[in-house]
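What follows is a single chain, given as structure tokens, in the form predicted alone.
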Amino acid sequence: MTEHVTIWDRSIRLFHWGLAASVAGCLLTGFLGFPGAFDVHLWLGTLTLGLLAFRLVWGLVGSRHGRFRSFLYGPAAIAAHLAGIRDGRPARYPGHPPAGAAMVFVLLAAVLTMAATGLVALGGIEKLGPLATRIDFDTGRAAAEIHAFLAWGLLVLVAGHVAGVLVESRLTAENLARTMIDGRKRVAPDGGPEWAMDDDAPRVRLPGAALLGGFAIAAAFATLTLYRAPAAGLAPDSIAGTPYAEACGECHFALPPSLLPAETWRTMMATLDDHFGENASLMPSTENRITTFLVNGAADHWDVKAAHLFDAPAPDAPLSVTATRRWRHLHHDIPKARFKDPKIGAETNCGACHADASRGLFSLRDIHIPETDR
């Protein structure tokens, strides 16, 4: 008869799957970009954060098998099981083999730096997140095309990780999956190899846990402090009740400052007599106080997402927003008699549809296009 023993205690094995759960659901809201996926994008994320903090305290205190030093296997280790599997005989181990966890390794420092750019590109693009007191556009636009490379990485891993416990499991006659689930394996089935003495083999020393919790609680403290800090780069929070505000708001949506350059706002400001057909002359001193305050929040001085997408303004209509290339990129799958509903009225009525676009913010998760009623 052959005897089975539990290997994967249950805190492992509700990590495993809630990692591979949430990894999943962060790769497909992010690639198909769904209405409302961003949200659940940075939930699953943060979903994601709190499993590998919990992976690296349980790397260090928990069962034997699920310990860090368990596998942290040396090089000649890993080769000569990847020569057992080319041969056919790889040495079955009770925990992670050598190769299978060097996959775990690199799968979870994958994950981890996908989080980490995932959080940069938040706090320099969306101002959102621990890191918006810190992290400029330029910076979190770099991180998101990192992120998304990384991304298709990921997917190449986690397709290298099952292949590698299909064939680990074929040859050892070892259901790995089904072990991650009951937590059990087999001490020597019948015919089949026995176990290798893991113990045994060389292995990489992690530092102490003292220093690894040391430098948690100081991340933890960081953390918590950049979130009371206000986000860097971002524009007055409103403008509502601005001379701006009163004047232009009286006949459209008053587009925030931060989305035009300054001398755009000057060109603009200097032709109302002719304002997109309309005659929009104001007093003069009036006119010169709203110009100093679309000139003082525009683009050139704001780091925010808009004021960086829209800072080339069309060639032939110069001083339309709607009419960029990137206006348009952004809004192409709306079709243009959607813009023409009640609730939204014109594209230029941007608060319809971005709940922050007073404050220039634009962010993907305070987007809610209005219902229709027809």
Given for the second form:
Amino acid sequence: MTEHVTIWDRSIRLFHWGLAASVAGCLLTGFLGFPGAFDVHLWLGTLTLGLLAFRLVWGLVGSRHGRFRSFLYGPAAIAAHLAGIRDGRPARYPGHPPAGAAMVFVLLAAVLTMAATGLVALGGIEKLGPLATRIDFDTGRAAAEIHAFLAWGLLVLVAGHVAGVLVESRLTAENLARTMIDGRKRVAPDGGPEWAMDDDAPRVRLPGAALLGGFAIAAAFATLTLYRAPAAGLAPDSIAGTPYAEACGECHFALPPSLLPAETWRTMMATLDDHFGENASLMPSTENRITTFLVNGAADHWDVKAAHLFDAPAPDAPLSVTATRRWRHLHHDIPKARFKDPKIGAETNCGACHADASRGLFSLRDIHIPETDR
Amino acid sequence: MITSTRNALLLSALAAVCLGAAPATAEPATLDAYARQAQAEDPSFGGFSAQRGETLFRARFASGKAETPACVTCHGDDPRMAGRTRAGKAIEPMALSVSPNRYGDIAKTEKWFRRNCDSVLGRACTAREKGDFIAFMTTQ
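Can you return the structure of this protein in the form predicted together with its partner chain rather than the form predicted alone?
What follows is the whole complex; the chain from before opens it.
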């Protein structure tokens, strides 16, 4: 009759599956940009951060085998464990075995880096979240690149972790995934006192389920409030209702001034009598007022995403936003015919799909391509 | 059977009301201003012609910008229907009967004649051409 003992406390188990689900969800919503994915991504990312914070505390004051100190193995121990796997007879450990333990640390570090770079990118690029006022666009973009690159790394790590669990489970004839569900492991024949969840060290007890629920609610709250819209001053005011929107919104959606540099606006305003193949001239007094408005609100004065994207003009259409390589690239998977939909009309009608276009934001949270019923 | 007869009666009554009514709107004051201007530009000016206005509205010109050969390029063939700018935005119909607010604000009307005549004809329109155009639109 083999003896089983509880090794993983309930909080650790909830944490493990909570993290697995939230990381899987983050990867899914990050890689597949379906409508609304970004909202879910932010919520799950915040939840992940909460779970990590809990794990860091639990690694210090939790139960025996969850404490970081209990599974800190040196290279020699890891090599010995791997050699055991190679020979088909790995030693059995009550907690994480050395190779698995190393993977736990790497995974935790990777997920933490993902969450951190995500927050930096969100602050710098979208001007949302707790770092919005502290991070500039370029830093945000660098963080986003690390975030995107590391996402692939995390995918590889997760695959390695799962493969490791499968191999180890097979070789030790113990379903390790199940032990993370019921917390119980089969005691080794020569099992000593370390085959137990508790030891002499004091341990904090927390209602794990309540904690997890609390994190989920807090993350949802952060997503709804903290990430809703940039604070005033971080992004331009809406141009809706301004004399500019009236004067330049007659033939097309009036583009927010922050999309183009001041120099481009000056040139455009000086050539209104031949404006994209049309005469769009204004009375001189109106023209001066509009020029001032455009120059003062130009991309040069703002750090929002859209003020950084379209600064490389297309050689054959230097005054155009939609002709830039960036714009074409961002919209390349929208079929040309889609823009002809009566509810959209043209590529220049940014506001049809970007609800926040008049503020020059173009947040990933505010994109909805309208659908005409036929 | 009975209901369809009644509907037919109702319809013809409605049609009679519509057809019998006075023209949808009085000729706008803008037209008077253009008439005075046309008289000054050309002493032999003998009044506006809706027919010449229609010709201007429908003609294609090679003298303007390549992208805009005619007024109908944007305003569409039927003045009572909405047009569409080259950038895809809808333009309210030009016919006064459908868009009674048109040609009432001379500054606005002038702004668009200035732009559109230059785009299409490659020159400014004369006061007579402007009046003809509006005269045509008041008949639509």
